[in-house]
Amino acid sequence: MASSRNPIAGQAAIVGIGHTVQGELPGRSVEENAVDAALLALADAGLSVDDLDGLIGCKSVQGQGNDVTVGQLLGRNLPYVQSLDYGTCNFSLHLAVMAIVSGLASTILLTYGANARTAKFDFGKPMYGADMASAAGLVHISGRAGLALQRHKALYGTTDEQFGMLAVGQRQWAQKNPNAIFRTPMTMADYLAEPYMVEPLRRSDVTMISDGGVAVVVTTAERARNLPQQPVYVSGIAEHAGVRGEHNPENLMRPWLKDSAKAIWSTTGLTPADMDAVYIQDPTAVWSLQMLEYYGFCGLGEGGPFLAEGHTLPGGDLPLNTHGGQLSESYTWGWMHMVEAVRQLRGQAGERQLADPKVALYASSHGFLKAAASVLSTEESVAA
């Protein structure tokens, strides 16, 4: 239920999810992958293209897949179409909710498509424009993330064994997920035996590159009640940007994440203890370490011991990325995190299904620049 503190609570719901096979899809364009997923999401929602009045496209890492290119394949003129330059799923979801609350549209399709693997996209070039890190040769996110982990280890004494629980845990979850690309069992000994890729990061601490499409349908709470799938309500959204970049003190540690965390908890009136599952967009495992701390699931600097206690593993009391995340399932800028959160809240996650989850946090970020968080729930009025 909406309030002055949380005006979007319970007003919009996710009613459809769809995705292609994740991995290698040779010969398919970014837009074709996005539309393949879109048709699956619409079918899941019990809707057709004719039921839409909005489309939000997400530009892929290759700079393709925006609203006008995807819209041409869908074949309809629409009252509201928009694209995000960097559309990690959280930011696209927030834009859809705001469009619905403002009345710009009532039923919106959100799409993502990529073919970075088979199209051999060059990740060895600067992705954040001209900055000091790129000038120093740190053009890939793993270089900066490696420095961030080195800083965390120096400040708090985090060990390789503690940090490795993220990669090992994500692989354990992925073994229960038939959609995951990396499902081979991995022990801590296996992890520690991997050579450093960018010290102190090993290969399993960094996402793979994959092709695929993902789509989500978001509509009003009123319409959601009459559709076939259980609605998953958007109970709160928050963002905070650190766009001063390297002018921020300790920007490798991304301290502005705590401002997004503070906003999501104060807006919803919920706390970390209220979450039944957590989804953290994880191009590197460092992102999960940082966000577990900033969002208050453990104290600042206590992430290492917290992970070592097994809270985030299958059977633990804080299920994290139950699909295997981007370390083991696929590389989708967090879009499959949203799909998995919806599946879990619907009770449709198969072997990895949690015991009756009601509320989940989805936290994501755009590199070293901005953060977003959403609370999803099976109830319209979960907010305090």
Given for the second form:
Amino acid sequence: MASSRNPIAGQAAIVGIGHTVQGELPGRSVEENAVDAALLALADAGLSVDDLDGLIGCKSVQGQGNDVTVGQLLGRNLPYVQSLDYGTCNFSLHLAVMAIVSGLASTILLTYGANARTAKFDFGKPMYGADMASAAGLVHISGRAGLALQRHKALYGTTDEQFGMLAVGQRQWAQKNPNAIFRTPMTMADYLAEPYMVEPLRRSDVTMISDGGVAVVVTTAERARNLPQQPVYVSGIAEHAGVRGEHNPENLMRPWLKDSAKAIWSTTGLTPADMDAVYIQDPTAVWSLQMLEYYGFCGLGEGGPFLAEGHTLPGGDLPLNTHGGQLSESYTWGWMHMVEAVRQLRGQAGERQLADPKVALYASSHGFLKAAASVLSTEESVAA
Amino acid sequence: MSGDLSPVDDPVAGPFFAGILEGRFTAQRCNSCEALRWPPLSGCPDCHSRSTTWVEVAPTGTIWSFVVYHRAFQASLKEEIPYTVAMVELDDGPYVVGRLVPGDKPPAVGDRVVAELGEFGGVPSVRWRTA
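Beyond the form predicted alone, can we have the form predicted together with the partner chain?
Next comes the full complex, and the chain you just saw is listed first.
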């Protein structure tokens, strides 16, 4: 039900999900991967491309795969098309909801394609241009994420074994997921025996790079009721930017995540305890540690002991990234997190299916600049 | 290091590199609100004045955090691994990142450091030594 506090609640729903094989797809462009996924998502929704009146393209890390290049292959002149930057899956969902609530469009396709693996994208190259940090060798996401983790360890006494519960736990979930790329069992001893890549981070603490396309169809609650799949409603959305960037004190800790967290709970009237599962976009495990704390699943600085207690593992009371996330399932920058949340809420997650989940948090960030969160639910109206 | 990782052509940061070559460690100070800022920006994010003076800052601070690279993500870094990069909180306020020269014992968050100015790998910059 819409209210002044949460005017988007239950007005839009995810009705279709689709993705290609995640892995190596040589010779296929970002757009081809996006469109392959799009056709699967439309089929899942029981819709065709002619039912669409909106398209949102989320750019790849190379800046490809936007609304006009994907739109050209889809071949329809639509009323509403938009592009968002790399790493903005959650923001793309928000944009779709806003377009639906405002009446700009009613049935919107969201796409993302990646071919960074076989295209051999250089992740060691400074993304925002050369600066003194890159000249000092502070390159690749693991450098800045490692600085944040080292600080966390020094402030709160977080240990490698506690932090390693993220990588080990994601692998446990991935073993139950036939789509996952890394399914070889990994014990804590295996994890701790792995050498540091950028100390204090090991290889398993950082995303893999894979190719693949992912797409989602979002429509009105009204239309969703007449489509074949159980609708997954968007019950709340929140964002907060940290665009002062390095001019924020301690920006590597991404303190503005707590503003997005505060907004999602106050907007929905829900609390962390109401969540049956949580999905955190995790290019590094440090992001999961930070967001578990900022979103209030444990206290600030208490992420280490919280993880060690096993809450986020299969069988735990806070299932985290039940597909294996970017550490073990695939790369696609949070898109497969959204697909998995939908699968779980529909009851279609196979061996890893949770017991009747009703509501999930999807939290993400765009590097060191922006935060976003969504609450997804099987119910049009989620009671606090 | 040079090529893709070299920032010396950046017009906004240029005076910093020129200062290093003259033996001065400098940061921008806003002429309107007097905020010190690093990294360099073409205007003040607090008061939006574009009027800036490069002023000398104390070359001392504490390690806010550090990482040790065991993998070279650029070919130009291959000969240097393992190397340490520290984020240092200057006594004057801003955070400045740079290479940390290994001391007698492993670095720790909170260690006092002093900036050494020079051309390192072809780039005028600072590197940190534990005090």
